[in-house]
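So this first bit is one chain, no partners, the form predicted alone, shown in structure tokens.
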Amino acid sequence: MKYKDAGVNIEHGKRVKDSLLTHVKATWGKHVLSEAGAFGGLFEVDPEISSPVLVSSIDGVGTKLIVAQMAGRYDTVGHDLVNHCVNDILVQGARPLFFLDYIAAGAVTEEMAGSVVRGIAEACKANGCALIGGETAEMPDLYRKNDFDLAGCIVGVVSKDAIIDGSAIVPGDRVFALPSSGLHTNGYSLARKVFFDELGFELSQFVDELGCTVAEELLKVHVSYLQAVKELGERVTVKGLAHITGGGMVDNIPRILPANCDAHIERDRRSAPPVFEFMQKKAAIPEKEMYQVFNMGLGMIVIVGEDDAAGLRNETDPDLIHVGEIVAGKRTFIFS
């Protein structure tokens, strides 16, 4: 017997991996010291960074992969994966250095793996991040033929004196937000149940309330806030950042608050994409559940001092929304 008889085609897998190298190498700069195919990726940290602190994170895109599989479109989840990870380390003030991806499938096809890696590489280039390595695993007894899973690990850097940890937040500070494009990469188990099980929609169905098809809505790319936060940091002192992912605002905002602070968010100060109200009404989802599962249109929370806030409110910046303030409390999220 051969490995191929057990469902794993080594030669095919090697051809697929070789076909991805163009996308991978397009993300490399002078700091990547290793060659393609090395057992480990080598990356030289810029010596001009004072007191460098490495910041790392690992994540996936959840059951959004099922929607990508249903649609036969795989590049958007590659973008999602990178942007999600970039935002996670951005919260602590880090900029990305390099990224590693992991693709596991019942059968690795050039269409699927090529599209995913192309999306990852495009997002890495857009975020100034090198795709330094990865793993593509074919496991037919663990995944069905068309099933696949996707994960990514990111490493970034921040100067020790520039780490953002929320410790400077005090009552009276103001809360702003950068808008999301939609669901991003969280809450898809509930969203799929609403759209497909409860409403019986097809991916190609146009939904008037959303202004697009179901596939277009559910595959909207997770926004990277790297550039927006960088520009904000050049104008004001950012005291705290919260990436609104799994757990929504209810669980994620308290993660950056000091023990004596609450974040008070006012719902009428934001304008959420219509997908959230649509799902809530169609499936009678309780409001608290919505705020704990979804980002509700606010992808990144930004907390600044009262003096800085006055300047931000006077500037015309449609991508920055004033949503509330920090009040005395016990490290919770409250809305009204």
The other form holds:
Number of protein chains: 2
Amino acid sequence: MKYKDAGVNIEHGKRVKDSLLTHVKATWGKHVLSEAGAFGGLFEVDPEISSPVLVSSIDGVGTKLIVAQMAGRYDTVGHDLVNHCVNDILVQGARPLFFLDYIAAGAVTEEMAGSVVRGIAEACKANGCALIGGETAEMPDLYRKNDFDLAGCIVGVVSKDAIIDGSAIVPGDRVFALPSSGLHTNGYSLARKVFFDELGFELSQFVDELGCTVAEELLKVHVSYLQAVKELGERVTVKGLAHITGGGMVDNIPRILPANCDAHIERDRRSAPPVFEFMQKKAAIPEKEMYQVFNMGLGMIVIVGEDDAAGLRNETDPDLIHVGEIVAGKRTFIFS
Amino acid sequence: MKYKDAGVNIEHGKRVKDSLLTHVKATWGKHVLSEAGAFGGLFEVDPEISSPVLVSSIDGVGTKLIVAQMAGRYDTVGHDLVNHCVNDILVQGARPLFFLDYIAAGAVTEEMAGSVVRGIAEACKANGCALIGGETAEMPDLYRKNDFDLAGCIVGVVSKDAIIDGSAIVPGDRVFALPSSGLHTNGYSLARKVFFDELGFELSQFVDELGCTVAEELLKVHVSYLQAVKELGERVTVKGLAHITGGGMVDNIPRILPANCDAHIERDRRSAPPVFEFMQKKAAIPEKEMYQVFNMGLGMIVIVGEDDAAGLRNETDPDLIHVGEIVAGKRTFIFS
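Return the structure block for the form predicted in complex with a further copy of the same chain; the form predicted alone was the one displayed.
Entire complex below, previous chain first.
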């Protein structure tokens, strides 16, 4: 008996890995000290960062994976994964240093693993982040042949005195938001149910209300807010940032509020991507549920002081939406 | 329609997470600056480390998970995951700083996720490593109800001048090994085939040759070599370390050899755990295959200079096995 008889092909796995090296190495800068094939990735901490604090997060992309698999399109979920993680550490003021990915599948093919890692590497490069490690596991007894799962871990850095934690937020502060491209990576169990079970749509179906096919809508890439937040930070003091992921604004905004503050969001929804209203109407999803499951068009919440806000509202930046203000309260999200 | 109708119960997921906080917080020391519920975990780099280099690795535990699931025993795989990752960065001289875990399942239960995270937290504490982040994803359409996958990412640190990379290895150096407890986390697709398909054993079957049940043998915990290697490092100069995982000694020893060196391993196998010989005989697995799939009783390879070796061989440390030497060659593992 040999390992191959147990469904695992070591040689094939090695070939897939070797074919990805070019993409992976393209993300490396002078801080990466390890060679390909090392047990761990080595990343040198820049001595110019004073009082460095590492900020780290691990995540997956949920069942957006199933849509990718149905569509046979594997590169976009790699971008989703990286951008999601970049945003998760960005809210504490960190910029990304390096990333590691985990892919598990029933069968590791060059088409799937190759495309996923290429997407991850491209997104890492775009975010100035080195892809220094990864694991690709072939587990035919755990995953069906075409099924796979994907997780990624990011490590970034922020100087201790530049950590953003929401503690400076006071009543009177203004709440802005940066727009999402669509569902990003949350609520896909519900969205798939709406599109495929309730409406009986195929991926290739063109939906007039959305202006694109179901596949195009559901695979829209999660936006990285790194550049936008960096630019904002150069103009104003950012007091708080909330990445709107699972749990929506309902759960994610309170995570950064002081105990005596509420975030009061009043919003003209006409500017949101139409996918949210479309799903809500078609499947009769309660309003509160929508705001707890989906980002509702707002991917990143930005809280600034009243004075700074005045300057921002005079700008004609279409990507910065004024959505509400901070009021005295008890760490709650209020929508009206 | 609500999110619950799509098979995802947000409230339940939150309760499981809250119940784990005590275990998670027990791993935190003064370097952890974040509170529970933060978007990213914050870890302060100790200013006393000169020229800090971060060493990071991501991994899973392969289909040892399936054995855990069959046995309904979920804590040991958490230990396996952490210890495996600790060893992967230890080979470059790094000590662990922090860890993040990813659990994906058809149904996130307190029994499963709770036990897994408790195991991870216990192992983190034992290795002096803070558990600062994690993601638990419930994906009923991707995983069968009782199936789950598990991955973890570790970040450690080493001073730039203390990185161990094998470059100092020369012919004449001696090769030692630290014993494994059994299969550790590699070769489970083959091992499960041998025990369950070929031999038709149940998990509860007591196997005389092994001195324990099949479940006990297959769930033996992956050893962390952190303490043993630390103590060795205080006595001698460690020139190279190889963690024997997937690919066995055949693939893992060459990863640290200079281009002009071979590792020549001559070994009395009587001291190895009996599980390797048992499987080889019962399933007629070729010798070469055994050494490429399993650790064969040697979990960590340690290479030291000839002079240092003389001292080590006089010690009566039963856990340090002299297994061979470095000879002139071309980066190959030679077994005889």
